[in-house]
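Encoded as structure tokens, the following chain is the form predicted alone, with no partner shown.
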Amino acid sequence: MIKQAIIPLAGIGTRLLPLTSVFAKELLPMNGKPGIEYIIEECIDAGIKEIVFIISNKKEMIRSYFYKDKFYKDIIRRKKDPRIKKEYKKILKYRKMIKFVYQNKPLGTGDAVLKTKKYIKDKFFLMLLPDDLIINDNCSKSMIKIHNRYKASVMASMNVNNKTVSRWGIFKLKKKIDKKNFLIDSVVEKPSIKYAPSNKAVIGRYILPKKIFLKLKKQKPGKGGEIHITDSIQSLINENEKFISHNFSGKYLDCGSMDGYIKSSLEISKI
């Protein structure tokens, strides 16, 4: 069973400037609560028991958000407001699940994942990227079901516009398993339109094997001087490790840009 999740949160969020010059993008409100809480709720609903947050010294406010005990206790004592008491209990519940590790140099998602190595106990773990929200259906939950059925790694997938493939990790599929799941032949990080093997993009949900840490430790920087998780995934595929592309049923929301953040907030308000 998948019981642990990791969430990379160290990025500074340049696409959301100027807001992120003073505020962590993951704490920006969406219909009355921080975006990161939607990710935590997805994890809990999928059966996750422990979450590792990867932050940086510049993102300490994320950690601080879960440690405002005096602030809440003072207000609860003075106001006797049941809503605030409920919110505080929720924060305490989340805090029991969360551990923190630090990535103080922006060396890519692969480097961020490697920072969590000492905490991962089981053979497989879940990774969620906070810029990607998937609503109306729990993507992580459905991926865990696929993992349990096929005993394989799983990555969320959707078709993207051919003109935007250079923004994504892109799959080449080997064969169809069933209506929503395909065996992956290869994955390439941010290919040009000319060399993209398809328009099937990796979306920010992954079930990865613990053995990926061995690859990440030896991984050389790729595009942009960063260590890309897709490069290590490809190394495992080359060694016949099974990876499945899962076409999820929920609605994808990109919260990482200003336009996307505004549209996502409006979508979530309709739920």
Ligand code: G1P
Second form
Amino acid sequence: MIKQAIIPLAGIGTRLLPLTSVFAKELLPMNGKPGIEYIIEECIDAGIKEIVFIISNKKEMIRSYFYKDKFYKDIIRRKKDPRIKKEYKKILKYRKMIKFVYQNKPLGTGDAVLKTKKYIKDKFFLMLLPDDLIINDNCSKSMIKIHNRYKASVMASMNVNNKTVSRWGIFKLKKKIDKKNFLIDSVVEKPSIKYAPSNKAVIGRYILPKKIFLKLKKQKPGKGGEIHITDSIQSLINENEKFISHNFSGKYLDCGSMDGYIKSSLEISKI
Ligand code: G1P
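Please supply the corresponding structure for the form predicted together with the ligand (the preceding block corresponds to the form predicted alone).
Let us now look at the entire complex, which starts with that chain.
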């Protein structure tokens, strides 16, 4: 059973400047809710009981968002607004599930994952990248089903335009399992068009084995000088660890760029 999820939230969000000069990008509202709420709800609906947030000193705002007790209590006492009361209850519910760890240097997603090591209890855990929203179908839930059936690690996947392969982790597939699921032969972080093994990209949902921490501890910086989770996944594949790519059914929304954020907000407001 997958009961724990981790969410890397330490990124500074340069693609969303100037908003992110004072604001955590994951708290930017999308149709009246912070983007991170959609990710938390996806986790809850998929049966996750505990979420580890990886933040940084600069993203302390995210932690504060969940700890404004006095403020809420005063307002609720004075205003008796049922909507605010409901929102506060929701925040308290989320807070009970969330633990915080810190990644103060932007050394990469792999390094962020390593920070959660002391909290991960089970053999497998879920990771969600908050820039990647998937709507209309719970991708984590489908991935957990696949994991339960094959006892393997799983990554969300989507076919991307050939010209954009250098923006993603890209898979080479080994074997078809069924219409939506494939056994992975290899994965490479942000290859050039020339060296990309396919146009099948990793999207930000991963079911990873706990043993990835052993690889991450030794992981050398890769593309762009960062420690990539992709490189440690490849080390595990080299040792015959089974990884499945799952073509999710929902709609992918990229919230990490300004253009993407604006489009995603419009799209979400239609649900
Ligand atoms: C990360 C991963 C990459 C993956 C992408 C999905 O990249 O390193 O393999 O394809 O998320 O969004 P980032 O978006 O952090 O550059």
